[in-house]
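Next comes just one chain, in structure tokens: the form predicted alone.
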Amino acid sequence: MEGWDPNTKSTLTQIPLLTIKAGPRDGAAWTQRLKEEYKALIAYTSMNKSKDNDWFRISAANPEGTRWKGKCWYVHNLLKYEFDLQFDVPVTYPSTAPELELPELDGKTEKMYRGGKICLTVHFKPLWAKNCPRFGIAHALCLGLAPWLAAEIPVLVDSGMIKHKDDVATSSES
């Protein structure tokens, strides 16, 4: 955590590290890993809510916990921009990080590929590899998606690539 800003360090230290190295093909061990994932997500969500920094909702979309769906949002110029969030847990998880997808932003930024998957290769993937298996879904959201939204959404809004839902509704009514 050397070189990280104090706020990021503080946030990260409050997300429990995971201990079980298991993926979707590992049967009972995967079930135990999922329990750890949920605990970390609950801790991260609770911390965000307590700091009035709530920015996502996510849940498993199937009983196996291999498909996840939800919403994430970013506030820019006092306007809330909300996006669908989805991802699959790779079979090589936790050695491989999930590829987080924001499908409605597909094609709007160069920092995205294949159907709205955000590009985290340069900054996040080495961090994930260094911390395997201790990092999980909550860490991917905290250290991958949150900084990506903070960097990309203002640029996309300011360039006109995305519009606020109220602006879209107003222009279609005219």
Second form
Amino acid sequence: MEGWDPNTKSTLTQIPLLTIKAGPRDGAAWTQRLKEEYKALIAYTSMNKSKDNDWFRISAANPEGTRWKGKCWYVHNLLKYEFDLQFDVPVTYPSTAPELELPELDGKTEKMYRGGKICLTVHFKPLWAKNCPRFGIAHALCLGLAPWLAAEIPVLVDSGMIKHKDDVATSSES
Amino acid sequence: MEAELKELVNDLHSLKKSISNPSHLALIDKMHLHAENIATLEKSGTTRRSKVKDMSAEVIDSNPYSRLMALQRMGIVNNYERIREFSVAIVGIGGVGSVAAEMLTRCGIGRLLLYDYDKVELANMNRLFFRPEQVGMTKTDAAVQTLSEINPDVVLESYTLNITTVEGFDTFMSSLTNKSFQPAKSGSGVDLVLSCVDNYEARMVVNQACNELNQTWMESGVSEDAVSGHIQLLIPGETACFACVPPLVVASGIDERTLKREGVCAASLPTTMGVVAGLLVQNTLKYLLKFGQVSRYLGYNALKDYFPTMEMKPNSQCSNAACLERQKEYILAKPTRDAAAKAKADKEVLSAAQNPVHADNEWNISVVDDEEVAGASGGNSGVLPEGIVHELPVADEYPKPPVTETVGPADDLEELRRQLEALNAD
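Write the structure block of the form predicted in complex with its partner chain for the protein whose form predicted alone appears above.
Next comes the full complex, this chain leading.
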């Protein structure tokens, strides 16, 4: 964890760790894992809200909890940039991390794989591997997506690859 | 094209009839001739060779298999024609997979199953196999197009799906277990699975499927900096599975920082990918046709032209449940295996006794059995041959928390879902 800012570190310690090592094909154990995922997400979302650092919405898009959809946003130069966020829980979860997708940014940055999957190889995958099965979706957002947005969005905005939509900033402010 | 040319010829006919000026007639006749020539050329260009019923060793220009069947005459392969009975599944039809598919197609493999969800892009043109006019097609469709032209004898099945998703995985598993091609064969529906994917997640999925099906497979990979690669044979229960040890990569041997450029996700070279595909298919042919020595792990360091090899025993603490089951089965089958090995050795001794290979043994050289460690103790104590390193760390040990069953509103899935939705709402 060296190299991470103290803020992220303290946030991370407050997200509940998960205990059950189960994936979507593990039946009842997966349901138990899913409960832990929800608890971690609820804790993380509440914490973000209380710290005025709300930055994503995510909910299961199917009853099995294997497909997730939502939004994430990043504020740069006082302007809010919002993107669709989606991912599948892989069959080998939690041995492998979910591949977080921002489909709207597909093809706009080289730090992304096909289909808008953000590149997590260097900054996140080793951490996930080391902490399996204690990390869940909430941790992936905190340690995978958040730093990616912080590094990429300013570059994409400054280079003109993404433009700000004024109405987005005013209508969905929470 | 054929229809267009026919139209042109018809139009020229009617033009010829309606024209009164005889000086133009010669020109029209000339145009007519040209159109017919183009039609003939077009026809010969698209002629596909017909299917071949039996592989022949006859040395004539028109026999597509003469050079392969010559492997028998040279004493390399006992029965080359057996290759038509084999099914190989290739997962990932990219820089390595597509080339491996072409090699196996040209070798006359019986059946190929191709899996990929990607489309061909211009950015793929620095690698082999795909052509610019195939841009926009799915990789599986484009591959079937090219491969069926090269060798119509090969049965091609293409699956355009992502194997890491729950639905994709189900289709992947059922396609591997479909035995309609060789119903009499034991095992799953394929003889070998080749993993030619470019990411850890997909490799873990292939590993999962093969461990569950007790299916031998080979893994291949090229580093993101395009200057190293590896192939690995995985026999569930017998060798380390992909989850037994963190993935191994060939160290580049030079300072990593001089190689990794900020902001670029992956580089690739047709050379490195071609070399790795070649190594992979060579190992495949040796495995299927039973000749030479099948490599368990073979690395390729392009910068130093260094090829490290190694073997890995399964990890008795592997996190993959199916792997542990296969390990148990492998240990249980030890007596049978030993008996078979002994019978084979006896047979060899017998034939050796008939015609001694060496009359004297000046240096007292004798063949010693590799000691087989029962229980397959974690022989992966982090000692790796020079030039090979782990790509990811091992999961930290952590104390299992005491099971605290908290039944109530906080432990109900629906309630938790509602709580998150409530937070999402404002």
